[in-house]
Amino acid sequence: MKKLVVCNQKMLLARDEAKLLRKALDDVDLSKINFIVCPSYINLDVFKGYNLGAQDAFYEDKGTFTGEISAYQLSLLNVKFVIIGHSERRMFDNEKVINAKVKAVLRNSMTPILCVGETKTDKSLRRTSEVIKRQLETALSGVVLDDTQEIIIAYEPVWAIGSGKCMQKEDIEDTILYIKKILSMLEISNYKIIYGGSITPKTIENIRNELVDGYLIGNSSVFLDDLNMIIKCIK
């Protein structure tokens, strides 16, 4: 099975920079991976032709919600994936909102990329399992997938994001097995699990393993040389 490579460009690229990256990406061999680009909203059209993802979505389809962009609106732009519950968004969204966003994405025939993960404090207090269980149970409450639907779980330990540090391969595998156990309890069977958190050309070799279905790449996804090296290692 081809590995997923999800590129979260965050708010790192101005439009001209996005156009330069798009032009360079067109020369990269992506044939052996499933490649998903998640640009800023204003750059979605720049990456037309790729598998498009958004970095967030509002849970109501229409309404007087100034500044928001709905899952429904994104679906009309041929967006196929939406990142929900990223740690940089969880400071604004409670668990109820995250659950509503997951349902909105599914309702509009897109695939949620649901981020879960523990903070540095959670890790030091050995609460990783407790935190991940709660995040999955609340985000997926009332979610029932039909045969055409899928959810992608992105395990991103919050303490690792942007730190240059990465988990040991064995710890990643243990956590993924635990996530699979919780998903089975929740009767979610159509899923993939990917890993994120300081994925760079230096760390990818240490965290690469067969249990994960792919990787969520942040800052490195906007630097072509770094991204190319990561992709080559994954392939």
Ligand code: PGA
Second form
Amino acid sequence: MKKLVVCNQKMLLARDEAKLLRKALDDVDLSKINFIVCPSYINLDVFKGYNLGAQDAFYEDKGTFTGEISAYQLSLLNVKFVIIGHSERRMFDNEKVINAKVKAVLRNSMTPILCVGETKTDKSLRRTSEVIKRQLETALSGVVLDDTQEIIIAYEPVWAIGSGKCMQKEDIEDTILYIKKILSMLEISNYKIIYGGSITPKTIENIRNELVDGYLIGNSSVFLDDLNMIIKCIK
Ligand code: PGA
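The form predicted in complex with this ligand is what I want next, because the block you gave corresponds to the form predicted alone; please supply it.
Okay, now the whole complex, with that chain kicking things off.
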């Protein structure tokens, strides 16, 4: 199976920069991977033709919610994936909201990329398993997937995001196995699990493993040379 490569462009690119990246990306060989690009909302159209993801989505379809963008609206723009519960958004969203967002994404025929992961404090208090279990149980409460639906779980240790610190392969594998166990308890079987957090040309060699279905790349995804090197390594 082709590995997923999800590019979370965060809020890193102005429109002109996004256009330059798009032009350069067109020359990259993406044939042996399943490539998804998640630009800022205002740059979604710049990456037309690629598998498009959004970085968040509001749970109501329509209404008086100033400043929000709904899963429904995104689905009309040919967006197929939506990142939900990224650690950079969890401070604005409680677990009930994350659950409603996952359901809204599925209801609008898109695939949620649900981020879970422990903070530095969780890690030092050895409560990684407990935190991940709670995040999965609450986000997926009442979620029943039909045969056409799928969910992508992105395991991203919060302490690894943007920090340059990468997790050891063995630890990643242990957590992936644990996530699979929880998903089976929740009777969710249509899923993929990807890993993210400080994936760079330097760290990918240590991170790369057979248990994950792909990778979520943040900062490195907006630098074409870095992205290219990471993709070559993943292939
Ligand atoms: P990073 O970000 O690759 O810059 O650590 C990953 C993410 O936030 O999804």
